[in-house]
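Shown here is one chain on its own, the form predicted alone, set out as structure tokens.
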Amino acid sequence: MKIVSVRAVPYAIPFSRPLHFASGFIDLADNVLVQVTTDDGVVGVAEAPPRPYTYGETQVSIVGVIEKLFAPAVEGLTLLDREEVRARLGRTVGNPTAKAAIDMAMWDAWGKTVGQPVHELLGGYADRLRVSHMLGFEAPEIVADQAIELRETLGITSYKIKVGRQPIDLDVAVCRAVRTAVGDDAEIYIDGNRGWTAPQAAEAVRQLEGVGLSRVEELCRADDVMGRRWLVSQCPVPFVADESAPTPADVTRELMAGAATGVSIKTARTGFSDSLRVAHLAEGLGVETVIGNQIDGQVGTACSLAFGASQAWTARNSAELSNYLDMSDDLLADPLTIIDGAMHVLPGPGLGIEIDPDKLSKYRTDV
């Protein structure tokens, strides 16, 4: 199980439906496929999606830090040396998705080596997750139609609505339109991507009282320390930390300071090893968790699915697993499926996925 190589393969797949939100937009999945190969010939894979407007990582920086720093630090260790790998990569500040992808590729390779699904190795709690879909900036009627289409074609009844525009009336109108379209039984929650001030966010939440939000996420700036505490103190639903809490230490700080009452776990950001730390911390403190989406492709979505379904605490809520639907294509030989609003865990060893070599050859950008 000794690691003999760590490779970073950049690729680019256009989105058929670009996603716009308060901190940016995405119309191209310029991601990085990370491959960890062992001396037994096993290849573990994961995906690193750069989000420069949030974490400062780009496709070029992810490939560079893996090739120049992280691969030499990891090669020669074994798949079971996860804590040593974490310590070595932790010497470099930042680069969360590059670190997370290496961690998850190691777990995938371990599962393939022992013939067990990663989902089972992590905990194996549930066999499926309810799916939530993110809806981006559009006119109210367009967003409402998208929600109806997702319900009618895939059975999805949980929706994260991107907000944070100014004036706030734009987003309030969207939320009301979606609620009217999908009825009272659907779940609706909002994500501001730090687009509003704390007073604007408080006013938006007040106007949305009748919509029936299940939670809100990152409505104001992550560094507005007093504003966030003030906002959370009067928020009637869970206030989820996302970009403000990218590490277990950040999660502890935000929760203990009263700046959040819930946590978004993104495996693209914390891998499996640190996601376990966050989930256990949240369970110990009794705060809600949601499996978030870093606008992952299907490789990253398979990682989120494996982790989210493995823990009782993370399997309780709907998980953001479906935004790969907005991409024009993907790398998997067998695409993921959503049936009756849920995604079932994959039964094969490791992550249970296989990269289509022809698709990788078509979309990679380093050749």
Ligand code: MUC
Given for the second form:
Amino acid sequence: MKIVSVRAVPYAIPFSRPLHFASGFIDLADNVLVQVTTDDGVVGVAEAPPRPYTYGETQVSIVGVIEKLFAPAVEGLTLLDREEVRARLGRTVGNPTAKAAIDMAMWDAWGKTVGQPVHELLGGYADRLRVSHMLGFEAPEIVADQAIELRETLGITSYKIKVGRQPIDLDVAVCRAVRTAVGDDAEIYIDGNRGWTAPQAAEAVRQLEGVGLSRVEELCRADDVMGRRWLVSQCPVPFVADESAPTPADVTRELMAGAATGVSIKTARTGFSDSLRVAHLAEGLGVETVIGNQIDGQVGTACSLAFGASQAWTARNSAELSNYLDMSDDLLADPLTIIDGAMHVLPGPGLGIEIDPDKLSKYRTDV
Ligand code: MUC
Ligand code: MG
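Next, give the form predicted together with the ligand, keeping in mind that what was shown is the form predicted alone.
Every component of the complex follows; first up is the chain already shown.
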């Protein structure tokens, strides 16, 4: 179980449907595949998706910090030294997706070594998660058509709509159009990626009262400290912290400050070891969680699935697992599937996924 190498392999796969949102847009999955290899010849994998507009990480910076700093700190330890690894990497501020991918690749390697699914090692609560899809900026009728298509083809009935445009009217119209299209039974919630001011967000929430939102996310900046608290205090549904709370400590700070009443858990930034901490913190406080999507490929989605289904608290809500559908291809030998609006946990050891070597050769950018 001794770790002999930690490798960072950059790759690039275009999106067939780019996603636009208030803080940026994505048309290329320029991710980093992290491979943790042990002296038994086991290779654990996970992926780090750079989100420069959110965390400041780029593909180059992720490869650089892993090669120069994190791999030397981890090599020589064993797969059971996850907390030591966390402590060593935690000396460096930031770099959340690089740290998370190493953590999850270690869990994958551990599961493969002992012949058990990571989902079971983490808690093994549910055998599936209901799927929620993120819908990006478009005109109202286009977003409504996407929502209907997802329901008709995959049975998806939960939608996170990206908002935060100026003025608020267009996004309000999008939400109304989606509700009319999908009916009252579907779940709709919104994510502003900090695009509105607190007063704009309050006005939008008021106008959207009849739409029946289940929650709202990052409608304004958490750094607008009093404005954010004022907004959260009058919000009739949970107000989810996403990018304003990327670590367990940030989650604590934002909740204690009244700057959020819900938490997005993204394994892409908190791995499994810190996602457990966030989930347990939220459960202890009785705070709503949603398994979020860092616009993950299928490797990252398999991580979200394994974690989200493992805990009773996180398995309660639909999880954002489907935006890999917007990519033109992926790395897995067997693609993930969504049936009747749900994704079943993968039964194999570790994450239960296998990287297709031909696809990795085709898309890697370092050779
Ligand atoms: C989300 O939930 O905000 C967009 C930017 C980012 O960091 O994550 C995505 C999705
Ligand atoms: Mg978000």
